[in-house]
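Just the one chain here, laid out as structure tokens, in the form predicted alone.
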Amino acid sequence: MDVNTKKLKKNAFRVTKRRGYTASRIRIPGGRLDAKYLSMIQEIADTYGEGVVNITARQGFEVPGIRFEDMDKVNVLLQPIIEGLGINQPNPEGTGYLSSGTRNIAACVGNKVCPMANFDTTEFAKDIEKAVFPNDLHFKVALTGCPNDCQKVRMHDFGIMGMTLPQFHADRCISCGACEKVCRRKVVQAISMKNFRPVRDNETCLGCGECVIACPNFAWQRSEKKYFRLTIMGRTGKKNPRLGQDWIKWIDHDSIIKIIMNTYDYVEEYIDRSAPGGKEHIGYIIDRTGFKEFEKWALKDVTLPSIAEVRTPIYWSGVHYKKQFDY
């Protein structure tokens, strides 16, 4: 059977090393679905694929050994959980996925689960997953819930990391020090105490909520209003891997998505088509057009909270490859 690859593709399925047969990827934003769509997922499987499915490290489903001439079926079965997860889908019932170039929003488990998370990554992650989908361009977002960073999140294009404000309520305090040991000893010492209470350095506090957790009392609580870190620009391969940098400190959520939507419009100003399938990762644009064009497009018509804190320009290191011999 004669296969358009790039049409495949961008259908959300894989070209793998198995001749004649392909692999159903499908997205899950945030990593959480209801538990009634793995019997959906299990019934491609066996009926289509080989009776297995691999989790994906960007938390999809991947289902392989489907024959090229099955893919119509599958795309049917995969509509109800296209529905049920919101993704968003303008193209006729059926026909499966639009676009497989914005990989899936994968997050950690969020306020929902983990006592450390300052916001509901799932909920976010599906904002952000409404917002960019379907798009053939190659981006990257993962979002973590405090700066413990399970996700890695300075590994993509876009990070987000939850911060909270916390609220001192000074009439609570019983001056035990729990907040300034719990900073000093696992964070970076943001809280000192003067005159037996504590006192926060904005500067140096990551946001991460250690306190509102250690107090005995509640005198600290987090801000009712959700911030962010937005790290950007991690990326792995072959060429040259780097950690993503911190970018804007107490940031909200419309403005990152703003800035996501705008990076869109500049790396379809500035992409080079004529790369290796057609894709050039966002952070080789920026290192040919410099971060302040980026930084230009990326905050077009943003209005940060008024406590934002950019840090500008910003500057990678990471591995750089030198060629050796001459074959």
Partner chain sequence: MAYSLDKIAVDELFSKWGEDYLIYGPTLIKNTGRLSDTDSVRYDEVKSIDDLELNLKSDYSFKDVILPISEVLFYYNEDGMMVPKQKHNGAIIFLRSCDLHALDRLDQMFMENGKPDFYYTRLRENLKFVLIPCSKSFENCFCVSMNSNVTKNYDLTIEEINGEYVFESKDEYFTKFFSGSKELDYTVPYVKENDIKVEHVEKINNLAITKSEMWREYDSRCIACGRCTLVCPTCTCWTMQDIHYGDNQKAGERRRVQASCMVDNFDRVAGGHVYREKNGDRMRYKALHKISDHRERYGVDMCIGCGRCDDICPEYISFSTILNKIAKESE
The other form holds:
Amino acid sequence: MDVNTKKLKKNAFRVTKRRGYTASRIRIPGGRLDAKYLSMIQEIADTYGEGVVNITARQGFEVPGIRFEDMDKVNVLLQPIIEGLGINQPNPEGTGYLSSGTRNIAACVGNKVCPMANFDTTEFAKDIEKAVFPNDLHFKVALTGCPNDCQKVRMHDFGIMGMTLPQFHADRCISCGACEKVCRRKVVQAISMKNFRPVRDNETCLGCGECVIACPNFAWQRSEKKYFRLTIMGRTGKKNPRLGQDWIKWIDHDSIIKIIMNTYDYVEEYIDRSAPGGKEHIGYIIDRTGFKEFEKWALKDVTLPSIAEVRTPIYWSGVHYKKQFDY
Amino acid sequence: MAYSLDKIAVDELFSKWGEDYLIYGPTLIKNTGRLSDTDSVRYDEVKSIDDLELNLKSDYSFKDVILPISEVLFYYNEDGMMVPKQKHNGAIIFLRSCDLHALDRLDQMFMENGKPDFYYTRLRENLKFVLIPCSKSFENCFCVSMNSNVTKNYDLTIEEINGEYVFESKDEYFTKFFSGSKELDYTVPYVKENDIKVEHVEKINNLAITKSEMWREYDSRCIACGRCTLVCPTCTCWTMQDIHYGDNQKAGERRRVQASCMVDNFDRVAGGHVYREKNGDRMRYKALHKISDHRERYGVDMCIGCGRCDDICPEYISFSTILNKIAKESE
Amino acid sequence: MITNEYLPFSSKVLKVTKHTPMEHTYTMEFAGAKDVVPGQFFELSLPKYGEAPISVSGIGENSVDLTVRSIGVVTDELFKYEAGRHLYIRGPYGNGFIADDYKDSELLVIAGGTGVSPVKAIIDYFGNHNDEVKSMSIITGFKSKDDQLFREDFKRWGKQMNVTLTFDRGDETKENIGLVTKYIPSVKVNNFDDAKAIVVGPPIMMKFAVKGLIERGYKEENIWISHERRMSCGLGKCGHCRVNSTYICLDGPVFNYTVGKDLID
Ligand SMILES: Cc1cc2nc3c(=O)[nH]c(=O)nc-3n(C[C@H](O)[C@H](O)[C@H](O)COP(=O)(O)OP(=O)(O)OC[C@H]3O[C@@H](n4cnc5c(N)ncnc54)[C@H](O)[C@@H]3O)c2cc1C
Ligand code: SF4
Ligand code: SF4
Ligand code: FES
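So the form predicted alone is up there; where is the form predicted in complex with the partner chain?
So here's everything in the complex, that chain up top.
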């Protein structure tokens, strides 16, 4: 059997444990899809697979047990899903996904369902998908509605957490203290009561919106604009897993997309082409070039909102497997 | 007499009225809901018919217009006290039938319970009321049970019919603006039935109801947030606050601020004693006030059945259900 | 034009009597004193600090006494005032004890702690008008001898009526030790149709004292109590003091027990 594994991987199939068989990887940006696509996925699994579907950690589907020779037929069945989910497809119809390096843009359920979410995570995920796909570099991006971070975005190269900038309408406040209490008990105690009314410390504030939700009288209201916290270079892996660190607080939607796009240029420039599989986590590249160089590339032509706070330089530590063995 | 006007003509009226009065009405404010990407309907100044939300029930009521959420009673400094000017010298308020009934309750509290209240009375003077008739019931409403579905106490009514606005005027001030307008036959609609019905109890046995186990359910269900009372058009409680201005320790203001009997500290006295520690007891205190307690003093229930408390409760506690439970317990 | 009841008026502190470090009586200039009824209250109004309802504990020619326990923001601030300074008050509010209700009775007043202040003016009244009652007794309790209020007045009352003074703790060989309820059985009553009682103090003390009186034979309609609740206005507007359909500030604070017993918070 002669199969070009490099090519099939790029086409969103994978080499599986079972010789001669592959799995088809279906990306679902933002983790939300019309239910009708489920039956199409089922059809692929029943017809060419073993009637089984895996839900991946990144909110995609993986249909295993497909024979290598059926890949083209599977790609034909994938076409309505690719189209329906709005995945960019510069390649001819019926030939599947053009790349797989930049992983599915994952998102928590977001404000379509969750009361705590500060934005529509799926919509933003789709915007990012539109901008980055079919880029094949190894990027992981995830979005979450609020700093609860149910999506665990801090484990990603780019983690996007929804924020709102609470607006205080003093004439509506009844001094009940609900906002102070919820922030103290559940968040970071950014609110203190002075002269019977809350005072918010902007530096401490997470922008999570808990005060807005708790306020019984709409004294705290959401800002018209939506803001985000951008955490960067979280990762898992076998060398040095680490949590993404806060980089920019109160950043906006467009700046985030621009920064991600700029980072592709940066990685193209500095990636170690000899790395195993030609694949390197961005964080290791930053370790090599220094944070300032990354920042220079990433912020090129980016106009941040005036309230944005940029933390620089950033240091990460995380788990060093090698060091632990040295002890 | 009823008149029909197009939007342009109505906006002209608004600007003419605006010369004599402040105009307040329910407005839909985009993206200002508690949760992200939700709207809310609240009272605000309206300048044009576009500002006015005629189709939805407002989340909060008109009461803030005459009973500001926070109202300065006086400013003080070393020389004495100064009473601020009133917020308006007259206002046109758009509201619904139940709200007009609620106005009677506010009047009872502020003009009949003891001596008339200075601040309320001065904002209460020179008000004109424009009825937004309800042709059908909203969710959670039980106005028919509370006899607040019909009113005659309006100066003007407004209804949108096929893109035109139909007005019926009972007030000279308004009528004069309609001379020359298209006249038509018109009956003001009102709600004849709600999905929710509340049973009335003539005489409530306070002692028995107080001892009832029914309240214990709310000890844990209710989170004592106070939303139900803040949206209520007939809840009037407030608390005095003295503050001083940070830069000048001798100057400041005394204000009154809306309060809620559901919220902690409403009944706390010096030394820390609290009369209603349990949320279920607060619920009882509120519920009985809304019916029998007020009725005993003023002959009418306080609750007017607008259902706003049910609309807003984050814990899905239904006040009409509570009233029906009271009725059942009183059998 | 409707008067603005919320504006307090300035009043001169004529005298400060320090009963204990925690309890002082402020004699305040008040021109309308002759119309004040014992048991009514004023709002002590200190801009920047707030207001506190305080019972009238004495009524003079042109003055009223306010006996205050220093316990929080407003009352602590008050304690910085000495005679000669001015402060703000508004009132009087509430119904008070109406002397006519008790005329020709065998009157017993039971009071504990600061509860003595709202009844002090009515004790004074019948002390000075002994002929208007058939008999007059008081049972008063304080935590200890050090906590006793109105020491000078007790000397005078001792000559005018039957006084029982008791303390929660102290030297049993020198003074009465025990709760006020302990002394209810020993009050001399000739005819329970004429026996009337006023009870004021902490809620728990009122509850047991009233129980003791009823057991003794006092009729419910011949017992009066005075209630305290959270208050913000004293004017029937803020709603804090409401219990059932009753506003303590307007309809009370003094209630005949037949009414007062049905108030359920
Ligand atoms: C009818 C009546 C008569 C009273 N008579 C006397 C008296 O003769 N002598 C005396 O020492 N005390 C009396 N009190 C109690 C006195 O009003 C409180 O101790 C006082 O309000 C405490 O105020 P503060 O600011 O010092 O205390 P804080 O505990 O600091 O009070 C803060 C706020 O709580 C509120 N508050 C607390 N306790 C009460 C209360 N019991 N009633 C109303 N509001 C309260 C007030 O709004 C006050 O501003 C009376 C209370 C009532 C209702
Ligand atoms: S929760 Fe709202 S009303 Fe309560 S203190 Fe905070 S801002 Fe004021
Ligand atoms: S009933 Fe609902 S709205 Fe009212 S206090 Fe309780 S939880 Fe809040
Ligand atoms: S103290 Fe405000 S209503 Fe009684």
